[in-house]
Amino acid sequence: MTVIAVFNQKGGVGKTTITANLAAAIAKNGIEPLVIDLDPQAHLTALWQRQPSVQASIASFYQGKSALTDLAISLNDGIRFIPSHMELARVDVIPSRQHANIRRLKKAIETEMLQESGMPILIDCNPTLGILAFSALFAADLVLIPVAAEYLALNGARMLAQTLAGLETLAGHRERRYLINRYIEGRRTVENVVEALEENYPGEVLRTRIREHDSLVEAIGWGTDIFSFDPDAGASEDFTYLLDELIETGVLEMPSR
C-alpha cells in the first residue's frame, strides 16, 4: 500500500484534477483506490457530484465521530471515496486538538488495517499549510507535487522543500515527486521552468508531463475523469504514463489483481 498526498502550497496548480485522474488510471487497471478529499473547499467532492452531510464527510472523522472505513462510498468507476465538507475548515482553527489531529489520519490508516488491504490511498490536500495539510503529509509515503510550468512555481517549490525538510525532523523522510502540469511543449517559459526544477531537484521531477488539454477541462465540466469522458484523448495517455512511471520507479506499490 502507498499513501500519496497530492499537495502544493500554491493554489490553482491542478491538485484536484491530478488526484481524480490518477485515481481513475489506477481503477482502470482493476485496483480499487481509496481517495480522500481533505480540502474544506471540497472541489473533488463537487467534481464527483456529491453533497454529503457533515456526518457523512471526512469532517466527522476529525471530530472523532466516524471511522475512515465507515465514510468511504463506492463510485461507479471502481473508486472508494471519502468526501469533504466546509465544516472541515474548523480543524485548522481549533488549537486545542491540533497535536492529536496531525497524527489522526496516519493512526487511523494503521489501526483500521488499511495497510493490509494493499489499496493505494490518494489524498487531495488543501493548499493552506495548516493542521490538515500536516496530517496528510504525516500519513503519506509519497508527496506528489503538481507544478504549473510558470516562473512563480519555482518560488512555490522552494517554500515546499523547506516545509518538507521541517516535517522530516518530526516524521522522517518522505519521498517527493514534482509533476509538471499544464505543459506546453516548446514554449520558452515552460521549458525554462522545467529545466530549473530539474536542476534544483535532481531525481525528483517526473519524466511524465500532463499537457494542456481541452478534454481535461471538458471532463471536469461533465463531472467525470478523462478515461470515462474520452479514453482515446491525449490526456488519457498522459495519466497512463504517469501511473506507469510511479510504479516503475518504485514510489507506488500496487497490489496484485
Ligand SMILES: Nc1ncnc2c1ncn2[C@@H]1O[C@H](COP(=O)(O)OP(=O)(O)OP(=O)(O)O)[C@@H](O)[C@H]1O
Given for the second form:
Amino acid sequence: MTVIAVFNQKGGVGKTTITANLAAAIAKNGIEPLVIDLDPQAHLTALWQRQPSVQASIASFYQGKSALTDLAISLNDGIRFIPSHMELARVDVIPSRQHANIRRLKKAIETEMLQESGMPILIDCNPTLGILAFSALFAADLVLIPVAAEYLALNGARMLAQTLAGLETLAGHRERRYLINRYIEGRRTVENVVEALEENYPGEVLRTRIREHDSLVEAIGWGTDIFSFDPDAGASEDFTYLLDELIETGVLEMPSR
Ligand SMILES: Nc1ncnc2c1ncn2[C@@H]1O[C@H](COP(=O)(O)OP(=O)(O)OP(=O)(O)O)[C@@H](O)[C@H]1O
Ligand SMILES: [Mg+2]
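Would you mind giving the form predicted together with the ligand, to go alongside the form predicted alone above?
After this comes the whole thing, all chains and molecules, with the earlier chain placed first.
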C-alpha cells in the first residue's frame, strides 16, 4: 500500500489537477484509490460536486469526532473520497493539539488498517507549510511534488527540500518525486527549469511530464477527470505514463486485482 502526499507549498502548481487525474488513472485500472482532500479551500471537493457538512468532512476527523474510514464516500467512477470543509483551516491556526494533529493521519491509516487494504491513498495538500501539510507528509510513503516549469519554481523546490530534510530527521526518509507540470517542449525557460531540477535532485525528477493541456482545464470545468472527459486526449496519455512510471519504478505499489 502506498500513501502519496501531493504537495508543494507553492500555490497553483497543479496539486489538485494531478491528484484528481492520477486517482482517475488508478481507478481506470480497476483499483479503487482513496483520495483525501486535505485543503481547507476544498477545491477537489467542489470539483467533485460535494458540499459536505463539517461532520461529514475531514475536519471532523481532525476534531477527533470521526474515524477516517467513516468519512469516505464512493464516487461513481471507482474512487473513494473524503471531502474537505473550510473549518479544516482551524487545524493550521490553533496552537493546541499540534503535536497530536501531525501524527493523527498516519496513526489512523495504521490503526484503521487502511494499510492492509492495499488501496493507494492520495492526499491533495494545501499550499501552506503548516500542521495539515506536515500531517500529510508524515503519513506519506511518497511525496509527489508538482512543479510548474517556471523560474520561481526552483526557489520553492529548494525550500521544500529543506523542509523535507527537517522532517526526515524526525520521521525517517520519505521518497520524493518531482513532477514537471505545464510542460511546453522547446520553450527555453521551461527547459532551463527542468535541467536545473534534474541537476539538483538527481533521480528524483520523474521522466513523465504533464504537458500544458487546455483539456485539463476544460475537464475540471465540467467537474470531471480527463479519462471521462476525453480518453484520447494527450493529457490522458500523460497521466497513463505517470501511473506506469510510478509503478515501474516501485514507488507506487498497486494491489493485484
Ligand atoms: N497541465 C496543465 N495544463 C493546463 N492547465 C493546468 C495544468 N495543470 C494545472 N492547470 C491549471 O492551473 C490552475 C491551478 O491548478 P491546481 O488548482 O491543480 O493547482 P494547485 O496546486 O492545486 O493550487 P492550490 O495551491 O491553490 O491548491 C487550474 O486552473 C488548473 O486547471
Ligand atoms: Mg489545490
